[in-house]
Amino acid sequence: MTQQADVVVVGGGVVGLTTAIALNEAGMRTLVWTAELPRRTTSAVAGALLGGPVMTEPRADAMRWQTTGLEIFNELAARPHTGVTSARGRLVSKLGPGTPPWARDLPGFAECSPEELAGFPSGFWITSPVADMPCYLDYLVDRLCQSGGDLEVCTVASLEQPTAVAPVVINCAGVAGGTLACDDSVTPVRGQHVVVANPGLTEFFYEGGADDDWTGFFPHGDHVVLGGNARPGDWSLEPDERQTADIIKRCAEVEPRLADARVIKVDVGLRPGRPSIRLEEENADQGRLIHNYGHAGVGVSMSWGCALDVVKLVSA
């Protein structure tokens, strides 16, 4: 029989076990269902650069949540076994000439010199945070446990189902937590990753502003994660074999050696679309129902901010 708890989070991604770790750190017992394995959802597919800037996200609250999960994510690149590290490396863009004045203030800024612009018309060196996230996942696993949770994987058919567990009930489930609301503004947003034996990276490359497909590489000790694309309304979860030739492609053109580097998987994950984040109390018959889902491509970067919000929104 299901053991019982103060909260259930629904949701074994990012964002759905930093939610319930930071429950179970301030007081509260929650237990985790999930539909997959933390690493078999969306999030084990995430490049996961967590300090460059996010601007896709229109909340006002955006600023506030990034800013936490970077004070955060740079605290845990300190430490062993949690599969973040701080690491160098290029952001570039496609949108023009120039440097925006936010750049300057990122930790290790300098500017590209025309050789490291690999053809784009604009870049900058910054030093950041980023997640191996299969490995950051079983620290989240972990964490949770460690904290007093637990995680379940079973399958949820309404938002109801767990109100016989728990009072409250947080839907951190991506494009499954728009389902279950009955929410039709999310869209999955289709992405692929190539992961590739590392030739001798250390630093990362990423190509923001883009729509469709971008430039980007980021190594993780023995392997890289290349990309990378966004597909809105793909349900796919299968393998592209174009996708996968123009990735490599496209990331051998800036960094030669990763042309013949042996491809260890291909990884697909459906992002959460939405034209913003929810994050917000609904009135329930049953209990209390409290939404933190739809995160799009920044999942990750938002986790911690998000997560503590909802222990407001719990304790209120």
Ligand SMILES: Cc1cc2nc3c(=O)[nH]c(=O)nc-3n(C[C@H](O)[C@H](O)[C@H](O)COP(=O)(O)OP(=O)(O)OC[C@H]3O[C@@H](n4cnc5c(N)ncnc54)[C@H](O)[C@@H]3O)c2cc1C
Given for the second form:
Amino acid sequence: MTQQADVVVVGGGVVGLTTAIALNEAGMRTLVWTAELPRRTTSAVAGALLGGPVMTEPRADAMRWQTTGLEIFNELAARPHTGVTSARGRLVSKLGPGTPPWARDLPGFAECSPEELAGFPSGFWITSPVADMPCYLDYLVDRLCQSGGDLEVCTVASLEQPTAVAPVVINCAGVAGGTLACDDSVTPVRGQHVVVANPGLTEFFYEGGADDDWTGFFPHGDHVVLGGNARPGDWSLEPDERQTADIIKRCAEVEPRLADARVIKVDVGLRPGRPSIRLEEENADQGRLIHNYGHAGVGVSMSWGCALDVVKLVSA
Ligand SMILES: Cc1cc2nc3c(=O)[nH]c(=O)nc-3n(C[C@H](O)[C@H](O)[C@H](O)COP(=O)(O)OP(=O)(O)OC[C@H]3O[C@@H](n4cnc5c(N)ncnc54)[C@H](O)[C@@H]3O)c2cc1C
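Hand over the structure of the form predicted in complex with this ligand; the form predicted on its own is what we had up.
Every component of the complex follows; first up is the chain already shown.
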């Protein structure tokens, strides 16, 4: 079969789209093959707060990836129609009183007053880029096409399948990336969000450091994304009514205007949980194979840093 592209990226979530854009913009014609359209992926469900700490990822590269991403997201927030904006909001925690030392270096840092803590023992204000994920994914698809790439809905049965059309394959299949790579360290970490009509909020609120249930809300224009939770090992994509009620209750305790906000929809996503992100080349029988999956709860924040490292690996 004739080669149609330099690279095929498997996966059209935030990691795959960003990787494909970075490859195209570096001069490599890249196709995205995705089982689901971007708005139907886990990536579409995220909040998404992009300037907070990323302490859950143990790889030494995580800080560099985070810094790279933050620079790019700040640039995107200054442009219209990207889905990324700059917002002020509170980061709170139940982990104990006192502000962590790194927090003071974050843009817009200010201690919360006792009333602003909303019952949490610690918290502070920051300014951070935030993404309205469905809009941001639309922007990424447009940018992919403008950079000469393309997206096709296609479910691959193996990572060898795309070598029929390109000599390099990048595995960005999220939680399915583990199955395709025979990597049993990947596990779904189910998360549920509730999207409500915006009763007039402009500032976000996020509880960091919580294991399973946390309180957070992210206003994006006419709607607010309320969160959230993390359920390792749960593959169900069905919204859970009890979790919906709990999420609304927790958020309304902080912001009473959310108590009666009209529910627009309930979104569920499967974070690709893994002990650490897998970004490396694997010796393959056919063509070249590079993995970029397992971003757990920080895939949006890490997407640009990881994508640019994939470009370096492909070019090496
Ligand atoms: C409730 C919630 C809140 C979150 N909040 C944040 C946040 O604030 N900040 C942050 O950085 N991250 C956040 N995350 C995590 C973030 O959403 C994920 O890390 C990220 O979406 C992973 O992106 P991905 O592209 O790797 O995977 P996905 O978005 O799952 O995309 C995987 C892609 O692979 C495709 N695919 C799968 N199998 C195949 C196949 N066989 N053939 C072809 N294509 C295939 C799928 O169709 C899809 O296009 C949150 C997640 C959840 C659930």
